[in-house]
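Coming up is one lone chain in structure tokens, specifically the form predicted alone.
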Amino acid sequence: MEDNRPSWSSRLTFILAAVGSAVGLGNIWRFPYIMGQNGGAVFLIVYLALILTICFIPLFAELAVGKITKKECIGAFESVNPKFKFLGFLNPLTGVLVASFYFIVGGWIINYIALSFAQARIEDYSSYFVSFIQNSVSACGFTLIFLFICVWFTARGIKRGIEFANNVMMPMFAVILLGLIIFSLTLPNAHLGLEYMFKPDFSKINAHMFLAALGQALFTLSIGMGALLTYGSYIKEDKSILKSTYTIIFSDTLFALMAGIMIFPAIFSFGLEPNSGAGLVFITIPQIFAQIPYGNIVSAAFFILLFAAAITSGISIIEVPIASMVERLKISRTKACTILFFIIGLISVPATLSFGVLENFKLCGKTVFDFLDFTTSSILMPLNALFLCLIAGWFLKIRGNHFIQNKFFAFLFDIGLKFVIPVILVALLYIGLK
């Protein structure tokens, strides 16, 4: 059965789904945002500290169950000890109720490109915003269509389906990127939004920047989804997952400081607020396009770089439960991918309309958005991370000394996998439920 799972087709194929699924919405969409509400450059330099040291761990921890166990979540979970059986359910779980919000956000991305090219005027975009997230039959048909976009993909397996989106978006999007960037430091007053980003008052440093710093980096690098472990059990023997882990690391930290110097100058240079939520990218950025020449253009490319991080993290989260469905239930894949596109798309109606005729239906105190959000964000994704840690120290016994020369490297990843992460995924638990 192993010898048939399907392989990345080369490393590099490998590293692009990786970063691919690291590198998303949470770096363009929420990191900036993230920042801007924490205190800009003070946060950058915890966050830089926590995904570079922290974040290393459980990382490469789910890497490497994927990798030796060879299966997918509920598999993986049961090779060790099939009591854990239960455990591995929770990821698959986590993927559907993730993607169920997620692309939601997608749906918005694929209506602001049409209103890129449609090079619709519109005064007021926040007035905009909310009537369109209102604006129940079109703003669930927008969710529907980057839902099929996703499962269509998946649907074509891992080298003509993942490997190939992976292929042509996260290059896409690099050089978008660039340009992007390149356009934004040209603007007047732009060196203030670099201030911002890289001058720190570390007097802003409190508890609250520190969670929210970790919150960040365990989201945009997609710990506890399964996603990881999952594209991770596609990985030949051969290739070193301690590269890998490093290269995906240093990827997503590189894209969000872009991210941020794209999007910071040119706040700046328009003397609006950095601190403007989540509407950031639908209400604060679409505001300065309207106000340069050629914005339309400028919006469209933005509005297409946000596409291809949406996809090919998408493509990785529902990969989790494709995965456990094609292998638990000996099904095709075409088949498991029709079955999920139902099963995201009856919870991902609701959630949109809850900004809408539903707005008022609550779910303990929250909107079906907001709660989705909530109970993946801040309870599954760290009780998957807290488990597969436990497991992978105390059980699979994934030891320093097998991949890092260094005694003493060795010994911190050891302590920190066992003891020092479990604790701090503990506590993220504690204060996401207060």
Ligand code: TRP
The other form holds:
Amino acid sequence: MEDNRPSWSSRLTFILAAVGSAVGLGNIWRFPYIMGQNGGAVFLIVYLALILTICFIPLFAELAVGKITKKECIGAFESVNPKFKFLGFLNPLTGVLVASFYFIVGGWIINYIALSFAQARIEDYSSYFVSFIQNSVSACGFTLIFLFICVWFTARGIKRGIEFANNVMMPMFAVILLGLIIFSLTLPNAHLGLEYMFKPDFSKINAHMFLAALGQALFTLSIGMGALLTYGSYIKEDKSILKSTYTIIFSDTLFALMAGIMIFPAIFSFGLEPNSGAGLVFITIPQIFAQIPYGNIVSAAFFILLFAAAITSGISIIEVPIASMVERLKISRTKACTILFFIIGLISVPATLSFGVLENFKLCGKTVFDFLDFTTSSILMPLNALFLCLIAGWFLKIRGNHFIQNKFFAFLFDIGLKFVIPVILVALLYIGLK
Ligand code: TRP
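Now that the form predicted alone has been shown, please provide the structure of the form predicted in complex with the named molecule.
Now the complete complex, all chains and molecules, led by this one.
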């Protein structure tokens, strides 16, 4: 059976795919606005501290569990103890639910790419955005197109689909990002944006900021859904995954910072506010494009950048349920992808409509979109990460001294994996549910 499992062509393609998973809307859409809402530079310091001290442990653990068990999530958990099968099942389930709202934002991006090419003149982006997301037919259509593209790549398999998408999208992403950074930094008063990002105002520090930073760190590193476990299970060669862990963390952080350096100078240069929340990328930024020469070209580049980032992450999200379906149900990839297309489509349509006709349809007092966001980000992802760390630390007995030479750091790793991270995750769950 194991020999039939797909695997990465090389270490590089694995790293590219894992970085492609991590670098997504979380970096370019979510990171700048969460930073904008949480005081800029101080948030950045807290965020970096958490990533370096805490978040690398669950990331490493996910990759390690995948690489050791060589199975998709359900099989991986089951092979540790058959009783854990159910806990493993939560991962693909989370994947389906995350996809159902992540892909809606993917659909918005496709719409904005089309708008840029159509050279549409829009007077008021704020009311445009609201009326677009309320318009059921087009919003659903774009969500389904985005879903289809992700499913199409995934259906082609690891080498021809997932690797191919990452090999094309990630370099394109990096080149456009660099181009836009140069553009942004040459705008008048660009330094104000850099000051906002890098000059901390410690009076703004508060407890909520830690929570926001931790949530952001887990999301952007793709922790808590089995995506890295699944990608890790396709690693063939016996190389250390500690190095891969650092590469993923370093690249993801670098790309988040670069996204900030692209966005904040432009925002400050045009005297706009950085704290407009989720609308930052879809309302505030397009306002800038509307005011500059060749704005539609810059706008197309920006949204293609977002698209590339979202596709490679989207693929990693659906690979989790796909791998489970293929290996558990013994069906072909194409069949699994077709079934999944309909399942995610069925959930994402009401979620898309929750901005429009289904605005008043509430689940536990939340619209469908908010409900999916909340149950996954605040409950399922921390829960999955918790189970994973407990299984890795207590049952698979992954120990720091297997891969860290320095005894003290190896000891810290063990304490982190077995006690500190689980306690932090329980606290996160408790606060999220309160
Ligand atoms: N990390 C991605 C981003 O920053 C999103 C993502 C991809 C993700 N796969 C995941 C989040 C798995 C949580 C779990 O946009």
